[in-house]
Amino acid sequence: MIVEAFIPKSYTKHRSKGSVSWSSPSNIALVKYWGKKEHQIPANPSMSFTLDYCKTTTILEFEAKENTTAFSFDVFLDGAQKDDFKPKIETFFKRIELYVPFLKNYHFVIKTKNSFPHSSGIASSASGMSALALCLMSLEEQLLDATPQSENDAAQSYFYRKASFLARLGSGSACRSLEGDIIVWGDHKDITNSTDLFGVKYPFEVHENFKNYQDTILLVDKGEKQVSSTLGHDLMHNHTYASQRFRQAHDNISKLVEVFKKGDLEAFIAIVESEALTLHGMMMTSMPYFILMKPNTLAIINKIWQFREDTGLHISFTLDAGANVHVLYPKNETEKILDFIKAELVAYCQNGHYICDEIGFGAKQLPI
């Protein structure tokens, strides 16, 4: 698919005012995306679990305006106006205006809230940008007088592809948050219909071992990261190990196809933990180098390794671009692993905070 397919020819309807609402989840990458090209194109493909509890709910109110030369919007988080969010959203609007050319025709009020505390150290850009992209697509659906995405497969497929395409231009990982339960973003030889332009649902068989997989998120550090993800991605351009890393990501996705088919939990653990440590290894070997893990991050990892060796349970970890630890485990081992987390790992969390989540199945349109 070429990007021109997402440029609407013309709008046949006019809406003077109204509102739409979507909730969209966060996601956790199993194979990490680190490094990007122009226009938010990933340097390597990635694969993620869609989460369920950790999500953003957005209401987009719109009203037609006479001055159509500039973007006009206000942003609210949990009822409080957030002008510091405006530069990122304006950048997003500039990137997507070609594909949703109605943006300057309306004043928007963006009302958003997260199911997790904004200061929790969980990146909300994936869930937030995907929810906003979906709201914009619902408005476009009304302006085109198109077949609602809920009414047939072709309309739904186009709706989600374009929403994922738009979300990517706001935050790369946001394109993996619209559907579930496993999403691939980036062109890969073994994944049917995979593309750098948007996320696609994992198309192959998944063993029962990976159904309802659990993710307990340990909030080690809820502060702002010392180095932004944007800067981290940029540092991959001249990284000594970049080409090897990109090949590794391709290889690991190929391996996971067999892992998901066979239900091989041991192989899954090895790949996912290696991916997490490689991500942080790229940070520590870039120039300039930096470390986002904290001492408590390492303490938790070592505790997990020891508990796994002692019990034979299939507990594992992954990390995003920060200090927090995602503890992954199959549903049927929840009781013993959650007891261990509460007894041994929560002490390493900031203020004892953690979140219990699991695999989810994507965004939902909400009634107004």
Ligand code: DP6
Contents of the next structure:
Amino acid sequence: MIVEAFIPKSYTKHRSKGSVSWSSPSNIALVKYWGKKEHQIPANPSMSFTLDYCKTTTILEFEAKENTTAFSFDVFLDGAQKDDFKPKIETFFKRIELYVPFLKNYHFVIKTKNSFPHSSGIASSASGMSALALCLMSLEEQLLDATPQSENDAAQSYFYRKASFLARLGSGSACRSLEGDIIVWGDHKDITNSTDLFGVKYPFEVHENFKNYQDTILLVDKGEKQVSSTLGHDLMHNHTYASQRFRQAHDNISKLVEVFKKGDLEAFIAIVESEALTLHGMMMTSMPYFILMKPNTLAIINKIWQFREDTGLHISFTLDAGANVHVLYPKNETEKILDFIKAELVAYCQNGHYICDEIGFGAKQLPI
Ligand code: DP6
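Okay, that one was the form predicted alone. Can I see the form predicted in complex with the named molecule too?
Following is the full complex, with the preceding chain placed first.
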């Protein structure tokens, strides 16, 4: 699948050497992306909150090279060379070469660091791939003629659309990390301008209840992912419940439009928790099958439900494809809920480790 709109006509400028830098956040899906077609096209639309604290900062150093037949790059995480990151980046470069045809003209040094510990079990692919895609777009910008002031807004939105399009080809969920605070990725009848190709900002009214929503991430299991996302998405091919699940994701996004408008916290909780359990339900009912929750994941969920019943506070949870729990709650209930988390839930975390995050507003370019 070739998307003409993102193939540059020609580059008019030459840059022999330089560097660019972006920091880009992680995001947490409310309606989950699980299942994809060829070319990183999602099987269903998804919706996420962009996070604020959990992010990757990347410096991309580039230097023009003579031999332009192969990709050439080195990757560093926290100052240490990481050759095991190279295959994923090589695959990414192959997928995007058509859209950023300068890639083989340069040797790149990719220096990256995460605000969260690498071994926390928090996936860094969304923040990492989006930061790298943005760095490549900043380099592309330097190879093109300056945009006239009058066309600045259009150029700006093209920049983000294409960066999200590239990020998607690195890791699907990465295309939801560039902007905030709520992003939709995937064609959906009710969401204006939504597309399978890149993430778009949620275009409708959002009630005050959902501004600055909090996400406290409980690190239940910091180990390597038991199921890689590639394998996980593959499990949805020929899955008995796949088509019903994809329909459900569409319905849940339609429902969330009303929920966000009205500020209906109870309905939000029901949709988001059901999405998390459905994601895990899909994994339990695929072939081969997996249970990615741990006993402590279930203990936390039960505690959350009990506390919600006892207090009437709007605490809820969501899960990624792993054992960690994202505890979601409105900003104005922070004090009581955080006290509860510290007193009752942190004991279930590996080494008592948790991260306080909240809704954020997307990636930032950093001065070099
Ligand atoms: C469970 O974006 O990691 O977090 O496209 O193969 O890189 P790839 O998959 P990835 O899948 C994320 C799945 C999820 C749900 C979500 O974020 O929507």
